[in-house]
Amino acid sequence: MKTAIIGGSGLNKFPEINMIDEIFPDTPWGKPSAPIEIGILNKTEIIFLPRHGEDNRIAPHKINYKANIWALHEINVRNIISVSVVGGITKSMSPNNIIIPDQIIDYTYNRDHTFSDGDPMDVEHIDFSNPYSEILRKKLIDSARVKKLKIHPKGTYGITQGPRLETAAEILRLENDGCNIVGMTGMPEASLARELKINYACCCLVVNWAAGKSTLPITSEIIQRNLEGGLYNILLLINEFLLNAN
């Protein structure tokens, strides 16, 4: 089965891929965020799409999630691994930690969030009790153990609208709601994939403490430093996952 990686902030390129094709399809909802790369990694066909665009300039609330997921569906992608950078809320979710979340709380609004609105698909109420594919989550967790990477095998991902970061009071609310991490791109990506019966899991990298969880200000320098260090481990994890993807 074809597997796609959707890259988040800082992962708008995947140089390890031996690219054999690149497509930029039209969909009923417009173009995806960037041309879709098709290539080989670890002797496995891999599809790569940067959700923020080739130059990392598409804001979270402006991403054309429907075009992205539909374009992958049209080329018969059956598995999606989403890579997201997030803020840590609870004590164990410190910067450079990797989390494979098992639950979602969606705080976003005004996003074009479903194919299931009667045009062109019939209205369908999907079961979203467990938003991520347990098969993919297990493979990611097993791959991390093989590479001896410290990860959290579960957690609740709170998804906010962005692009601004949250207030300390908002983070306290998310924590009281049960969120362990906070980011801006997990929805409607996950539910759109479920509507099209695509297996979907998320690999989250903590790049900063969320608002009010540290005495230090949240700066782009801190985020970038943790991003650069943590992406190495994310790529190790993905490479190992692809060895056993099929």
Ligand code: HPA
The other form holds:
Amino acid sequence: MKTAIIGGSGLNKFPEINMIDEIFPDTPWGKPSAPIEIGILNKTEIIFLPRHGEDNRIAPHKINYKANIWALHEINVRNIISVSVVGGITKSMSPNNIIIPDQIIDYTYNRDHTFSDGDPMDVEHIDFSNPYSEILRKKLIDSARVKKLKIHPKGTYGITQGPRLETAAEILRLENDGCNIVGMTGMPEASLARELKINYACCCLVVNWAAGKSTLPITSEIIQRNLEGGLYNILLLINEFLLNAN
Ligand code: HPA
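The form predicted in complex with hypoxanthine (HPA) is what I want next, because the block you gave corresponds to the form predicted alone; please supply it.
All chains and molecules follow, beginning with the one already shown.
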């Protein structure tokens, strides 16, 4: 079973991968965000695609999610681990925490969000009650335990349109809706993967308090600092996960 990592902000390169090949296929929806790397990590074949592009310049609402997921499907990827940076809403989800979410609330709009529109796929109403693969989630949670990484094994990920951050009132609304964390790229990635029957799970790294949850302004310096610290743990988690990926 081939496994792909979709990297988010801060994970647009993966130098630890021993690269064997690189492909940049055309799909019916155009090119993916970047050339797809095929290589070896921890003795396991791994595919890597940075969703914001090689130089991190593709905004969340401009990502060609359909081309990305279709291209991975075409090379027989069966498992996707998505890495996303998020803002923390719930008190326990402070910067540097890792969450393996189990639920999604989608607040995005105007994104090309489905293959299931009659061309070429039939219209099908997929079951999305549980948006993530429980098998992949469990493997990620078990890998975190082995590595003694403190993670949250559950959480509701609210996905906003971006690229601007939210207002404090918007975050209050998300909190009242039951969201624990907020990010901009979790959808439609997860539902497109489900439409193509690809197992999909997400590792979220909190890089700031969501709007109104701290007295400090949300600055790129704060985000960058937490990103650098937290990515190390994400890489530990992915390395351990790959030992049991197949
Ligand atoms: N809001 C939305 N997306 C984000 C945030 C946030 O606070 N932090 C990182 N991605």
